[in-house]
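Consider the single chain below, provided in structure tokens and representing the form predicted alone.
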Amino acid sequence: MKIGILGLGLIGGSLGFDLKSQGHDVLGVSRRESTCKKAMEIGSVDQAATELSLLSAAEVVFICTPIGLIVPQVEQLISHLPKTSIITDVGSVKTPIVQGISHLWENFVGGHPMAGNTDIGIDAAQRNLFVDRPYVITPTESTPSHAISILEEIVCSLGSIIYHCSPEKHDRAVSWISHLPVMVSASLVATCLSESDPEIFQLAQKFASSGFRDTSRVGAGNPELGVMMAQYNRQALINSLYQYRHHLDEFIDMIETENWDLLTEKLKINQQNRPSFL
């Protein structure tokens, strides 16, 4: 199968590796000629170019650009594709993307691989990135069943775990476990930066170890992605942040009132329930 990838960053480049390993002919498009050259050098794609016309032969096209560019890129792409081509995306927000593309292209299936890290660009691409990771497919009532089936087949070949839900439910769910952690982690780093005593600040930097590394990682990722999460999933994220603030206030109150029994109970509940999210 000829498969196109528009956007050759971490996700697009990694998709290319795995799709090529399955025997597909992979066509890649990037805004930068240097990225196209690098993608071909490392073997992520078979062909690469800056022109969308390269994808005219693709049977399936994955849109792997930043969230805000997905709909505009599809608007430009569709004039190059036959009506039979299937378009899907990998955006971490689904409702505005599905609403924006569904009326433009009948064979569109929204998707979101829950994989990646804080690295960006084609140099971050890696093989087997999607193995044993959730891959959410968000069809609507009008999404053609054959398009869903073809995407499912491709996703299965990546070793991913497939889930289906509506775009709206997807966005509410990821606001808790993906977008909220980015903002909480970012606020942690910002709070540490607010230490005004230079000596204490330097000691904190020297003492930082695995705990700080784990809790600050997602907040120190790609700023563009963080902003787009907030911009395109605004209401769900605001609701999650308000709930987080409520629970943070509860923890402050327990510590201020020295209610160690209740704090112990809360921490035990968290300890017991965290594994169900992993």
Ligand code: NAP
The other form holds:
Amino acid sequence: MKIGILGLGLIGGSLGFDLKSQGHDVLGVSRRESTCKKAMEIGSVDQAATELSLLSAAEVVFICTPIGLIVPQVEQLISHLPKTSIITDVGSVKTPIVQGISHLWENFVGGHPMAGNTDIGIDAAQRNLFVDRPYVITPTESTPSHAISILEEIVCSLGSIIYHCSPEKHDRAVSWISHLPVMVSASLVATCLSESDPEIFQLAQKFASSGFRDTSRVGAGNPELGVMMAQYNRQALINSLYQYRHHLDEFIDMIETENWDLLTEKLKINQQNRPSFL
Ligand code: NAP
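Moving from the form predicted alone, what structure would you give for the form predicted in complex with the ligand?
The complete assembly is shown below, putting the previous chain first.
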């Protein structure tokens, strides 16, 4: 199959590696010439260019640009594609993207691979990034079933675990487990940076180990992605953050009042329930 990828960064470049290894003919388009050259050099795509016209032969196109560019890029892309081409995207937010593209292109299926890391660009692309990871597909009532089936087939070949839900439910769910953690982790790092005693600050930097690595990772990643999660999933994220603030206040209260029994109970509940998310 001829598969196009628009946006050769971490996700687009990684998809290219895996699709190429499945025997697909992968056509890549990116903004910078240097990225196109690199993507071909490392074997993430068969052909690459900065012009959207390269994708005119693609049967399926994955849009892998930053969230805010997905709809505008599709608006420019569609004049180059035959009506039969299937367009999908990998954006971390779904409602505004699905609403923005569904009326432009019939064969559009929203998607979101729940895989990634904090690095960006083609240099961060890696093989097998999607293996054993959830991949959420967000069709609507009007999404053609053959377009869903073809996307499912490709996603299955990546080794991902496929889930389906509405764009709205996707956005509410990822707000809890992806977008809230980014903001909580970001505020954790910001709080550590606020230590005003230089000696304590330096000691904290020296002592930081696995616990700080785990809890600060998602809050110190690509700022552009963090801002776009907040902009495009604003309401769900605000709801999650208010809930988080409520729970944080409860924890402060338990410690101030030395309510160790309640704190123990809360921590036990967390210990028992965390595995159900992972
Ligand atoms: P990224 O590494 O920054 O890659 C985005 C790429 O898009 C850049 O390398 C850039 O290529 C290209 N680009 C930017 N503007 C463009 C334009 N106007 N035309 C064509 N290409 C353009 O970001 P990413 O992490 O792969 O994220 C891409 C998408 O995946 C986002 O929508 C994000 O929500 C989604 N996603 C990310 C993760 C994650 O953990 N990172 C996980 C799941 C989904 P140049 O180098 O050519 O400028």
